[in-house]
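The chain below stands alone and is given as structure tokens, in the form predicted on its own.
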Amino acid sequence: MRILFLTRSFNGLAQRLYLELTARGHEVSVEFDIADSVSIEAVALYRPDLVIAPFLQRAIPVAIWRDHVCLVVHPGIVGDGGPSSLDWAIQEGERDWGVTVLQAQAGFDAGPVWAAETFAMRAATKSGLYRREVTAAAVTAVLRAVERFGALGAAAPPLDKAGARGRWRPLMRQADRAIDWQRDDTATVLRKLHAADGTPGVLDRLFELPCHLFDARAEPQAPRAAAGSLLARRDEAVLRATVDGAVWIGHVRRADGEPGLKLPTARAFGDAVQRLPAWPAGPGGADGEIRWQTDAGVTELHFDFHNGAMSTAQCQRLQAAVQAALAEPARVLLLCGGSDFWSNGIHLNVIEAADSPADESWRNIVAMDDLAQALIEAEGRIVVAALQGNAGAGGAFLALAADRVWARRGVVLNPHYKNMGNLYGSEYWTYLLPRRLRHATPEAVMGRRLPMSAAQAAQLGLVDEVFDDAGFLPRVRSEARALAASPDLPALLQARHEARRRDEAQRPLAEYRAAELERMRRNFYGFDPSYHIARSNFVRRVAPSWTPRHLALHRRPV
């Protein structure tokens, strides 16, 4: 079928649905929901068999849903309605939730139900649940709805809503989210912060200044202290006491004066954070974002950076952790990234907030290159990248610096840079990409500008193994331990050593790096401002004024 996506942005859910539908032979074109007239024009140009709205914040125009079946993906159970569905479910402690695919009609979230899927809730942020459980349920429900539409057309009977426990709930406002630090226990504080993570954050105060709070984690070893007081700092987060413990606040968006960018807390408040006492590091130098341990011949390293963004300081801390892990006797290094993201490359928000974004861009890409080099040159080790979460731009190529790449089936990769103002990219991609590709050219991969599923990446050679979503971490641990215990390991290590020696003799890594950085220097300091404009629009969430032509098939020249 010809399917048109009407969506506010090409977010993770829209990308995953795009991949699943195109893999099944459907043609999918995308139109950003900029204005009613633009959406109506897109439908007239494309003449779709079906319209799907994966992510909308406005109602579909009557002129569209009156003449076309329009399926809206709603992140709530059957009968649920309203713009803050998942927020309310998290904050009120729902034990299970779901996704409903509704047909657009006059009532908001009130049309006939074409498909629904439920899932168990877990203690996670709204963003984390959306990327994992909501996305997986949406894929199942949308595919079922599309199959029904293909078999029965617009005459397909709606599902029975009898007995549905969902209900309409209004937009959640800051008054509903407010934390009472003198009354709320740690679990309550976390639910409120998790329900607002991503957007809009919880409006509160730090250092007597108004700000929105994000990126919260409980501290199990917190001392008893006055509720609401600030206790310590760790890297760029601050520890705040609750009535029965404490939580780390990793990111904030200051609300005083001109609303600021979402930044690591220490970046947003500077010297005020530095005056707090430092919190001691955990075993092996572990902090809230980075942790590692060695067992059964495998050193397992996790780095869970907010939204997958890696600032200069985070790259440097991770490189130090990698070097410490490589000093362990284990011969397999298993890099697990975070549960939501493996990595998305350089930290655009920190760059945007710098006195010189160009200079900070340069420092950040150099730190990313240093980290990639440490993995490429890891002597006497097999390095495995285990992608639990999505990877994009420099983060995707950082994974290729490993000897083996294992991915969760639901992972989406964006192995290109051009969508961020035609960045050239670094992280040794000019060395890493060609040696992995089974077919296709590096130019084709880098110029495609579209998401890639784990299965597609495996076909190209960018991923070595794809494992099921359920039980992914236990599976990769088992595989890594089997590799560490394999009698073939010495031969594999010797082959790795010889391959690196041959590659270095043919063209040193330093030459790849110098050539890439020369092109990046033009992006950062050259006459073309495309990267700086794209970065500023991205971090400030400036709504797009048009849909990119690589997504809008209906707007391409005939």
Contents of the next structure:
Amino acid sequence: MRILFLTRSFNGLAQRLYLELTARGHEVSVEFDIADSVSIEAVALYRPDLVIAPFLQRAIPVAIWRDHVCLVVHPGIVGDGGPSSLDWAIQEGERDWGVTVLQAQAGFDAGPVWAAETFAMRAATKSGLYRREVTAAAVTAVLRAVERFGALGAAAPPLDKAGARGRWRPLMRQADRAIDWQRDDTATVLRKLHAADGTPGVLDRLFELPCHLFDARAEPQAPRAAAGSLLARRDEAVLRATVDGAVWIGHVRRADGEPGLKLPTARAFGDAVQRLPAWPAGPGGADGEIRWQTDAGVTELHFDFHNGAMSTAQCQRLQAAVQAALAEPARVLLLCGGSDFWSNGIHLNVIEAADSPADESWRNIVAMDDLAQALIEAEGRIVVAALQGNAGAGGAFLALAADRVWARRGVVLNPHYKNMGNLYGSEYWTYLLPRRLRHATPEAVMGRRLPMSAAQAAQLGLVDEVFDDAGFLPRVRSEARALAASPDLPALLQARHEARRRDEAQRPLAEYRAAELERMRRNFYGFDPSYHIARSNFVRRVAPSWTPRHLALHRRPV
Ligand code: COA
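The structure above corresponds to the form predicted on its own; please give the structure of the form predicted together with coenzyme A (COA) next.
Up next: the whole complex, starting with the chain shown before.
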């Protein structure tokens, strides 16, 4: 089938649906929802069999749904409607939630139901639930709806809505989200913060200034303190007391003056945060964003960075953790990243907020390279990257610095840099990529600019093993332990050592780095400002004014 995606952006859910549908032989073209006239033109140009709206915040024009079946993915249970479905579901403590695929008609979220899926809610942020549970349910529901459309066409009978408990809910406003620090317990505070993460955040005040709060986690060892007071700082987060505990606030967007960028809290408030007492680091990082533990011959290292973005300071802290982990006697180092993202490369928001974004870009990429180098040169260890979450740009190449890459089946990779203003990229990709590729040239991978499923990445050689979504972490843990206990381990370590020595003799790592950084220097300091413009648009979520040609097949020159 020829399927046209009408979507606000090519977000993670749209990327995953794109991969699932194209893997089943359908052709998918994409048009961003920019204006009704542009969407109507896209339909006229592409003449799709079916229109799908994976992520749309405006109604589809009548001129399109009158003549084409348009399936809208709604992140809510049957009968639910409105723009804040997941927000309400999280805030009100729903135990189960779902995704409904509806046919667009007059009235928002009101058309016939083509497919629906439910899932158990998890104590996680809205974006975390969206990236995992909603995306998985949407894939199942959309594939079923497409199958029904393929078999029965537009005449397929809708599903019965009788007994549906969903209802239309209005936009959730800041007044609905407000935290009452004198009353709300930790669970309530977390629910409110999770319901607003990653956008729009909860409007509150820190250091007597208005700001939106994001990236919250509970502190299990919270001391008794006056509710609402700020207690401590750790890394770049601050600890705030609730009536029965305390929560860490990792990121904020200041709301005084110019609309601020979402930044690590210490970065947004500077000295005020530095005056708070430092929270002592627990063993293995305790419950911070970086933590590790060793068991059964495996050191498991988690780096749960908000949005997978890795600033200079985060890269340096992670590198220190890698060194600490390598000092453990365990022979296998399992790099688990975060639950939503493994890594998305350098921290574009922190760079944008710096006095000199070019200088900060440079410092950040150097820190990423140092980290990649520490992994490549880890002596006497097998390093495994376990991708439970998606990885993009430099984050995808950082994973290749490991000896083995194991991925969760539902993970989406974006192993390319060009979408960020034609960035050349570093992280030793010129060394790491060619040695892994089985079927394609490095140029083909880097120039493709499209997402890749874990299965496709495995076919190419970027990923060694793909494991099921359910039980991924326990599975990789047990595989890593088996590797650590394997009688072949000494031979594997010896082979790794020799391969590295051979490679180094052929071309030193330092040469790869210097050549890549020379190109990056041009991106950061050269006359072409594409990277700086792309970054500025990305961090400010500037709506695109056209759909890139690599996505809009119908706009390619014939
Ligand atoms: N730095 C800062 N923030 C980043 C980031 C980065 N490198 N990568 C992603 N994010 C943030 C986004 O701004 C967004 O923030 P929000 O929660 O405030 O909305 C959030 O992470 C999710 O990103 P989004 O783009 O909505 O996710 P996606 O699943 O649709 O797409 C990517 C994933 C990786 C394709 C996309 O985020 C991307 O292109 N990131 C930039 C990668 C990059 O160029 N890195 C620099 C070169 S190494």
